[in-house]
Partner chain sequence: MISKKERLRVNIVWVIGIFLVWELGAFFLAGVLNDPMADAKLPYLHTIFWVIIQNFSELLGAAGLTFSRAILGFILGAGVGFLLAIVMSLSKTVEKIAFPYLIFSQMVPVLGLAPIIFNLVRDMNTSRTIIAAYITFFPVSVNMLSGLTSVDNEKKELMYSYAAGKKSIYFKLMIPYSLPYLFAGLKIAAPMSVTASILVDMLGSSGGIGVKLLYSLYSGTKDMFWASVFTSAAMGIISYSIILILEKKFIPWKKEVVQKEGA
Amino acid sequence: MKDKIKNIVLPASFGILMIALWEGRMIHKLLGFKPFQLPIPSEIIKTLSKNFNKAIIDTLTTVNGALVGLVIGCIIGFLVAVIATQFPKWGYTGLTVIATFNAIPIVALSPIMNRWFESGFGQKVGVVTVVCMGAMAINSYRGLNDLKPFARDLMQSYAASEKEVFFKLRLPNCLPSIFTAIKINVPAALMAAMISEYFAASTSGLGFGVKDNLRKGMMAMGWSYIVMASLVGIILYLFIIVVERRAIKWHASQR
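That sequence in the form predicted on its own, only its own chain, can you share it?
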């Protein structure tokens, strides 16, 4: 019970306190902000309720591109990890190249993708794919290769083939690492999709909505898009946690 209080009640209380200070304009006084620079939560919620239909459409536009890019990036990253595991002499080079993609700034990658793809959706998917490949490749490779020595020796003592070792030992051992990579990639995918919309020619999406509304001085509407992006990230993250608990409930991390 004490652990539940520490893990749930205390963080929730801190969040409520921060929102109360924000609503009471205490943060404005502390940081010297004016109301039009940082709208209070009640104003943001009121604006969001008035424009909820448009916010939902823009949210779905961003989420669709983020999820497609997330799936493609995770699949490519996992395949690179598998190749690097099965063919370590030359496959590890591909893993290194994929890992270096994480060093490319998104703000530099988005304009390049804008030149490569004719549609804003294709650009968005391309950026998210590149962003998500590295984390999945690195974590999957670690999960496929960080095996308990006695487990590998036991498989070899039974004359298990490489296929049996992969599916009965490496892949189950890799599942926690895969979910770790997905949890890392979910917020990264949303962030990459929103940043790519800054440079796209389309006129929809959360990223475009934030940029367009802040440029027009509609701060409350811009912040409402930020709230929607935060809610989507939280929902997707919680969904991944639920799936993880059901998929690897045998793992020590879920006990």
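Residue numbers count along the first chain shown, from 1. What you are looking at is a predicted structure, and each value in this text was computed from that prediction instead of being measured. First, how it differs from the form predicted together with its partner chain.
- Rigid-body rotation of the smaller part against the larger part between these two forms amounts to 13 degrees, from C-alpha fits.
Given the form predicted on its own, state the structure of the form predicted together with its partner chain.
Here you get just the chain by itself.
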């Protein structure tokens, strides 16, 4: 229990200190900023509360797309990893192919997805899916194959079938890696959803808010959208950590 309190108090107090320094313009003085270049927290909060309803709607729009894309992307990535594991000869190259998608910038993906999907939602999901596949495929492949020494030999000596090896050995061994991949993909998915909105045929979403306002020089508005995005990112991340703790209690990283 004491640990739990510590876990919350420490990051929070550090955050409060930073925000206080930021608010007191110490950071601005240190780095040579003017308040209108990097708005101070109270200004951001004031702007955010003024536009709260719109900000919430925009946030939901983006998060919806990001989550759907995240799920689809993770499933595809995982399937590719499974295929690469079960059919090492023919499937392995699939990993390279899927990792390659990480090298296509979102800026290029978005207009292509714009052609494929007429709705902003479809375009967003398309972009996020492509962005999330690679990390999941690579990490779960590592988890499926990086088995404890002799674990497989042991299974073989029990005359376990390929199917049993997969479900009893590989899959549990892979769980921590899946969580690692999701942890990487949560911020990546949100960011991808936001950048795709720079180009989407709609005028809603966090990404549109950030781009529209920062381009116009409405810094406080722009940053309040960035703050919303970060909050969502952190909440989703914490959620993943909680689930992870329950799902893989046995793993060394959770002790």
